[in-house]
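Shown here is one chain on its own, the form predicted on its own, set out as C-alpha cells.
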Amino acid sequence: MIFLPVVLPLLSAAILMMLHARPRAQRVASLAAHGAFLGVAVLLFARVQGEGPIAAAVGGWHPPFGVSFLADALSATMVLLTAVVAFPVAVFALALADGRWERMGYHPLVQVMLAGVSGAFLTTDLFNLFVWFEVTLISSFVLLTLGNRPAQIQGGFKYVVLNLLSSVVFLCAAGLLYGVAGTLNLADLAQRRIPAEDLWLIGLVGVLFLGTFSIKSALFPLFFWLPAAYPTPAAPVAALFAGVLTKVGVYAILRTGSVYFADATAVWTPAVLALSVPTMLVGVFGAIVQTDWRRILAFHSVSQVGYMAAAAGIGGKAGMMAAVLFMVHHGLVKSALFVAAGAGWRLGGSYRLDRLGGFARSHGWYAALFLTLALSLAGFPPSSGFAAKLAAILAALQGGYGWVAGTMVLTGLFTLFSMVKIWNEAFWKPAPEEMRVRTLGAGERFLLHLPLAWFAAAALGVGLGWSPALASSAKAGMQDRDGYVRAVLGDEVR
C-alpha cells in the first residue's frame, strides 16, 4: 500500500507514453489514472487514520541501509492533498486539452511529477528525498516549457538554474552530514550524538539544507524563479504546480525542522523566520502592482509559501498544526484560483485585467465559485484560509513572536485588495470593447465548473469542519520524534 503512491504513477506514465497518437485514449486513461491515485491516496490516509504509522523497505533491505518509506499522519496528509488537487486539474485539463501540448507528452510528465512528489513525501532518508526532488524537477522543468514560447523559455531557465544550484548545495550538505554522522536517515540520525567538536558543521549542515529548501519552496530572497515561471506554462499546468510543488520544500523544512533539528530551535527558528517575513511582503507588494491575473497569483503564491515556513519554523505542537492547515488549504484554495484564470481566459481571451470584465453578469456561477475562492484566500470565515491564517497568527502569538503574528495580518490585507482587484477588473467591470468572448458548449463549462466547485467545496470544507481533524492528525504524526524514529526502525531503535 505504501509504494502505490509512487509506484502507480511510474505505471500510469508508461501506458501513457504508448498511447501518445491517441489523444482522446490518453485522456480518458489519464482521468483513470488521477482516479485510481485519488483512491490509493484516500485509502493511506484512513489506514494511517486507523492503524498509525505504516513502514516498508525495499527488497528487505532494512533501515537506516535500505530504501524506507513511511506514510505517517504527516505524510500521508501530503499525499491526500496532491491526490485532491491533481483529480480536479485533470478534469480542467480537458477542457482546455486541443492535442498540441498533449503530444508533447502533457500526461505521462504529469504522472511522473506526482511519482516524484509521493516519492518526496514519503520517503525517510535524505538522499533519497534528494533523488525524488530531481525527479520533480525534471518532469516539471518539461512541463514548464511545453509550447516553446519565449516567455516559457525565460522563465523555465530561471527555475532550472536555481533548482540546480540547489540540488548541488544538497549533495553538499548530504556528503558532510554523511562524513561526520556516517547515515542519512532521518530516523537515524535524530538517535546519533555528535561530537562537540563536530557541532560547527552540523551547523552548517544546517544552514546549507534550510538554502536548499528556501530555493524549492522560493523563500527570500532567491525567490523570483516562481512569479517568472508560473504564469507561464498552459493553465492546468500552473494550477498544478501551484497547489502541489512549492509544498514539498516547506514540508521538507517541516520534516527536518521536527525531527532532526528539534533540538537546535534557539538557531533553526530565527532563521527560518529571517525568510519567511520578508516573503510574506515581498509577495503581496510584488501582487498589488500587477496587472496580470497570473503575476498577481504567482506572487500570492510566495506570500503564503512565507506564511507557511514561519509556521514551520515556530514549531511546537501550534506551529506544526498551522502549517499543515497552511499547506493543504494553499494547495486546494491556489490551484483553484489558477484554475479561475485559466477558465477566465478561455472565456474572455487574456489573462490582463485591462482587457475582461463583466464574468459577473455573464457567468454568474464562474463569478460566485471565484469569489468563494478568492474569500478563503484572503482569509474569511468560514473558509480554509480563516482557519488556516487564524492557526498561524495563533501559534506567532503562543510562541511570543508578535511582530510575525502582525506581518501576517498586515499580509492577508493586501491580500484582500488583491482578490477585489481581480474582481473588480475581471468580474464587476462592464466588458470591454476589444474583449473577445467565446461561445462554450455545456460540456466545456460543465468541465470548466466542476474543478471550481470541487476545490469550493473542499475549501468550506476544511474551513467548517475538517480543519480540527486535521489538526489533530498533524499533531500525532509530527510532534512524537520518538515515535517517528520507532516507526521507522523498528528494532533497530537505540
Second form
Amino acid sequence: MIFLPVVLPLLSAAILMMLHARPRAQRVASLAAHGAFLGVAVLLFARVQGEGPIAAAVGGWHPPFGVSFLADALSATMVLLTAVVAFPVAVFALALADGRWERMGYHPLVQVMLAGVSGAFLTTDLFNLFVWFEVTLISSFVLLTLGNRPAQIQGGFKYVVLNLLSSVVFLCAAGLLYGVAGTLNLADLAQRRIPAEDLWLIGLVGVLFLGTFSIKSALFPLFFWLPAAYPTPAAPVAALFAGVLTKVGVYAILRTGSVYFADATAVWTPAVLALSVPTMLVGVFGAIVQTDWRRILAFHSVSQVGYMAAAAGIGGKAGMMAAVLFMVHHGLVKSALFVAAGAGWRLGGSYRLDRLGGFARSHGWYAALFLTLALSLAGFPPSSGFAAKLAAILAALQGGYGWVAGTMVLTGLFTLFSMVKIWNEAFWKPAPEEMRVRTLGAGERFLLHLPLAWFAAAALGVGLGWSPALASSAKAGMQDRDGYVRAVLGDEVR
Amino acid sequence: MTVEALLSVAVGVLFATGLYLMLRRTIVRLLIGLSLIGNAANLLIFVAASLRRGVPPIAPEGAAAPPPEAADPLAQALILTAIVISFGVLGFALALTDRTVQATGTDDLDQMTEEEPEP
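The form predicted together with its partner chain, contrasted with the form predicted on its own above:
Everything in the complex follows now, all chains and molecules, and the chain you saw is the first one.
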C-alpha cells in the first residue's frame, strides 16, 4: 500500500510510453493514471488517519540497514496534495491538447515526476531522499524544456546548473553526516548520541542540508532560477511545478528540521529564518515591477515559499501546523493561478498583461473563479490563504518572533497589490485593440473551467472547515519526534 | 603521509578547480567544473565515511551482524549510486548545453540575458 504512490506512477509512465504513437489513447490513459494516483493517495490518507502511521522496509531489510518508507500524517497529506493538484492539471492539459509537447513525452514524464515527488515525501532515509530528488529533477528538466523555445532553454539551463550544484552539496552533506553519525536514517539519527566534540560538525552538516533544500525550494539568495524558469514552459507544466515542486524542498526542511536538526544544532532555526524572511520580501517586491502574468506569479511563489519556510523554521506544534497548512494552501492556489494564466493565454493569445483585457465582461465565470483564487492568495477570509496566513502569523507571535510576523503582514499587503494589478489589467480594463479573443467550443470551455472550479472549491473548503481537521490530523505523526522514531524503527528502539 | 591526508588534499584541489571553472564565462568550462565538483563530492564521502582496512562485511553463519572489524560497505554503495546518477544528469546537461549554444548563438554566459517570454 505504502509503495503504491511510487510504483503506480512508474507503471503508468511505462504504459504511457508504449502508447506514444497513439495520442488519443495516451490522453485517456494519462487521465486514468492521474485518477488512479488520486485514488491511491486518498486511500493512503484515509488509512493513516484511521490506523496511524504505516511503515515498510524494502526487501525485508529492516531499518536502519534497509531503505524504509513511512507514511505518517505529514507524508500522507503531502502525497494527497500532490494528487489533488496533479489531477485538475491533467484535465487542463487535455483542454489545451497540444500535440507538439505531447509527442515529446509530456504524459510519461509527468508520471515519473509524480513518482519522484511521492518517493521524496515517503522515504525516511536521507540518501534515499537524494535519489528521489534526482528522479524528480531529471523529469522536471525535460518537462521544463519541452518545446525548445530559446527562453525555455535559457531558463532551463539556470535551473539545471543550480540544481546540479545543490545535488553536489547534498551529497557532501550526506557523506559528512554518515561519517559523524554512522547512519542516514532520520529516525535512527534522532536517537543517536553525538559526542560533544563533534557537535559543531552536525551544525555544519545542517547548514549544508539547509543550503540544498533552500535551492530546491527557491529561498533567498539562490531563488533566481525560479522566476527565470517557471514562466517559460508549457502551461500545464508551469502549473504542476508551481504546485508541487517547491513544496518538496520545504517539506525536506520541515521534516529534517522537526525530526533531527532543530534539536541537534542551535544554528538551524536562526539559519532558516535568516533565509526565509528576506525571501518573502524579495519575492513580493520582485513581482511589483513585472508585467508578464506568469512572471508575477513566479515571483509570488518565491515570496510564499518564504512564509512556509519561516513557519517550518519556527517549529513547535504551531509552526509545523502553519507550515503544513500553508503548503496545502499554496499548492492548490498557486497551481490554480498558473492554470488561470494558461487559460488567459488560450483565450487572449498572450501572457503579457498589456495585451490582455476585458475578461470580466467576455468571460464572467472565468473572471469570478480567478478572483476567488487571487483573493485567496492575498489572504482574504474565508479562503485557505486567510487560514494559512493567520496560522503562520500566530505561530511567529507565539514563538516570540514579532519581526517575522510583521514581515508576513507587510508581504500580504503587497501580494494583494499584485493580484489587483492582474485583475485590473487582464479582467477589468477594456480589451486592447490588437487582442484577438479566441472563441472556444463548449467542450474546451468546460475543460478550461473545470480545473479552476476544482481548485477554487478546494481552496474554499480548506479555508472554511478543514483547517481544524487538517491540523488535528497532522499533529498525530508530525510534531511528535519520538512517534516518528517508533513508527520507523518499530521494536528496535534502543 | 597517510592516504586520508592525500585524499583530503585531492578533494580540496578538485573543489577549488571545479569552482574556478564554474566561475568562468564559457558554458563548457562551467560543465567541466560541475563534473569535477561531483567527483570531489564522491571522494569526500569516501574519506569522511570509511577509509580503513577491514575484512569483507559478511556476517558469519548464525550471527546477526558482520564482525566489528569489517569494512563499511555503505559508503561505497552511496558513491556508486551517486556516480550513476551524476553520469545520467551530466549527459542531459551536455545535450542541454548544446541546445543552449544553438538557441542563443553564443557560449558566453554573460551574453545570455533573459529574453522576454514569448506571448
